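This document starts with one chain, in the form predicted on its own, laid out as structure tokens.
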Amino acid sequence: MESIKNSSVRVRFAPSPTGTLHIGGLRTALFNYLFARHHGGTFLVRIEDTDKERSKKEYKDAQMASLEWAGIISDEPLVFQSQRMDVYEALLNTLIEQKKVYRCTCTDQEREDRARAAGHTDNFYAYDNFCRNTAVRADCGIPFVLRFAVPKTCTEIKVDDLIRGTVVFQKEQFDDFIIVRSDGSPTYNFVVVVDDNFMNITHIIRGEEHLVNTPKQILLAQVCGFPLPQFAHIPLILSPNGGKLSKRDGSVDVLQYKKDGYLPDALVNYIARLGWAYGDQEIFTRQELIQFFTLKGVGKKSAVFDMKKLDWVNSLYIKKLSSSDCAKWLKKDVCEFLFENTLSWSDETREKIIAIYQERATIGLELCTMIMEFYKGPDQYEADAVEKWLNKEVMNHLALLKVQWGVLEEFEHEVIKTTIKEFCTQHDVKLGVLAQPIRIALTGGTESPGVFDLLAVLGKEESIKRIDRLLASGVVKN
């Protein structure tokens, strides 16, 4: 484990507000956050909103809400690229004067025609530097882009990646690339270099899909005289079948996980393990993640997103909650409707029922659904359960048992348990033969928490009412 803390470490997460935050983006933010916290450094958020048409405030708000819910908060005010256009323009003018950047009026058709004439037959061809030595004026009246003049002395670019090792790019792999579009908007590769320098970023931790951009950004930083940050490109997240992560596989808005009833610490725990490992440990507290996280623990191999594994992790976190905290969480984040539609229950009763069902739930929405179904009681009974467990003799036993319950002064767990066991002894009935029919009466089926717990929390009046409903249902023919 890296033991030396470095408060000068500064990292950033830089989303574009052109959509909501998904799992891949959240993991990138988390790895940056954990790296900064582990080293006692600074975690920052930059909004890359230079795309005026696609950038939306509602997307930015949703992304920030996702990060806040996950407990990943910027240590300094947000930086917006749209508010720094004058900075980019000033630097571009300097680079043009220094002939490190030049105006290019070549159209796509002109570039293609020249490439075909030169014998190129493939669909991709490098720009031929046609305008590099042509003095195109800013007021030429023709649309132009700004291209970066790759230094002629450049033959290769080495990226010393903290995860992937040394990656070498040959000059032939890229050309004099565009850094300002014809509409005047700067491109990603240019503005990130300027802003990373402005924000004093020391480490750039991002997805491996950005690795191809890194040599361009290194060249730009060098000609601008900026110190180079260290780079670390984390592996992709794939679906279980090895393809791109889709909505079906879990690639949905992070806030949807909140609505479905995933606890933020559970989701953070799970995605931290997507591409990172600390021995064989699976479950981590937030403080343990900060303590143990290092880039040495991040592998090169793509990670696989497994919803079943996430559900398992989430179920463990749900079980750890007190019934009171679980109730507060459900009401705040998941299903306020549960509380609005169970008004006949006291808060104490509701928490007791939550405690009973917590052990069986993987997500909050499932927990709410189970509790709501229990609250309403069965309106029909599972056919297989009826066929297996109900007959005339059993129905007679239920009728007799409810009469005994009627005279009980207390209807608590131990009293109920003793009464049912004594009844079974008196009538020579096995406990399971009677317990399952009671469970059917209370819930409609045989898959439920302990029957004594359910009876106690429902109370005598409601329990007898549900027994009566089953007896009157006609599911067992005379």
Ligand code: GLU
The other form holds:
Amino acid sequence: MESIKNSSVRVRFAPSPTGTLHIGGLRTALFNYLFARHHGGTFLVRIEDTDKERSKKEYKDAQMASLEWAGIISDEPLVFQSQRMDVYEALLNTLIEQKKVYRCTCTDQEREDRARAAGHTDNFYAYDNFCRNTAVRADCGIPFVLRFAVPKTCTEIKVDDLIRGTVVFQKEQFDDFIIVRSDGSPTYNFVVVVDDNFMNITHIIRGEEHLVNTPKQILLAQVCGFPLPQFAHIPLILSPNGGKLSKRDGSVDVLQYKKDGYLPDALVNYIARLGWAYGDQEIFTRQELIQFFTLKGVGKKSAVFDMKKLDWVNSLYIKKLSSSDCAKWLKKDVCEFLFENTLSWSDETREKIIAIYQERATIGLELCTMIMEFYKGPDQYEADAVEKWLNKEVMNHLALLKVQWGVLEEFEHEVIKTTIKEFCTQHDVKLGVLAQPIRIALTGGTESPGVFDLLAVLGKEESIKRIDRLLASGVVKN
Ligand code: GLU
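The form predicted on its own done, now the form predicted in complex with the ligand:
Whole complex next, starting from this chain.
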């Protein structure tokens, strides 16, 4: 374990608020957060909102709500790139003066014509640095971009990646790239470097798709005289069929997971294992994740998102909750309707029912649906169950049994159990032969929690009502 606490560690999660937060983004945030916590360092969030058209406040709010729900919270106030335009501009002016950045008025057509004339046949030609020495003036009257003048001495850029090892990029792989568009907006590669320096970021942990940007960012940082952070590019998350993770495979808004009834700790536990491993261990408390998380444990191979496994992890976390915590969680995050629509139950009864059903559900919404159905009682009975377990004799037994229940003073688990067992002995029937029909009466089928538990929580009156309903249903012909 890397146990040395190094409080100088500063990492950031830098979402662009152009959509909601999905699983991939949450995992990047989580790895940064765990890395910071593991080293006793600082976890920061920066909003990369320079794209005015696509950035929306509601996306930023939704992203922050997702992080908050997952318990991944910035240690310092959020940094917004849109509020730092003056800083970028001042630095750009200096860089232009120093000739490290230059204005370029070349249109796409001009660039293409020159490339064709120079013999390029495909569409992938580098910029020919035409404007590099032309000293275009700011008041030239035609649109221009700002390009970064890649230093002549540069032949290759080495990225020492903490996950991928050394990755070498040849200078031919990039040209004098644009750092300010013709509408005056700075590009991602430029502002990211300025802000990582401003925020004293020591480690950049982000998705593998950004590895190609890293040589450009290293060059920019060197030219600006900024110290270089360390880089770690984490592998992609793929769908089970090996393709890009899509909505169908589970790449939905994190807040949808909240609404569906995934517990934040369960989702965090599951996604921590996407690309990171600690032996064969699957279930981790938050504290263990912090204690065990290292970049050494992150592999180079893509991770595969497995909804079934997430459901399994979630079901374990649901089981572990106390029934009162489970009730609180369902009410707050998942299904307030359950509480509004089961008003004849006391809080205590509802909690008892939650406790009974808790271990049978994989997600909160499913748990609420099961409980709602139980509350309403069956409006029809499963044909197979009826066929297998009900006949005239059984119906007669149920009719007799409910009369016996009617006189019971106490209607709780042990009393009910004893009554039913005695009834079975008296009438020479096996317990299962009677228990299954009772289940059918209470729930409509035979897949349900223990029958004594169900009777006890429903209470005498409602239990008898449900038996009566089955008897009057006509599912068994006279
Ligand atoms: N805004 C970038 C993104 O959302 C962040 C990239 C980075 O971490 O440098 O992908």
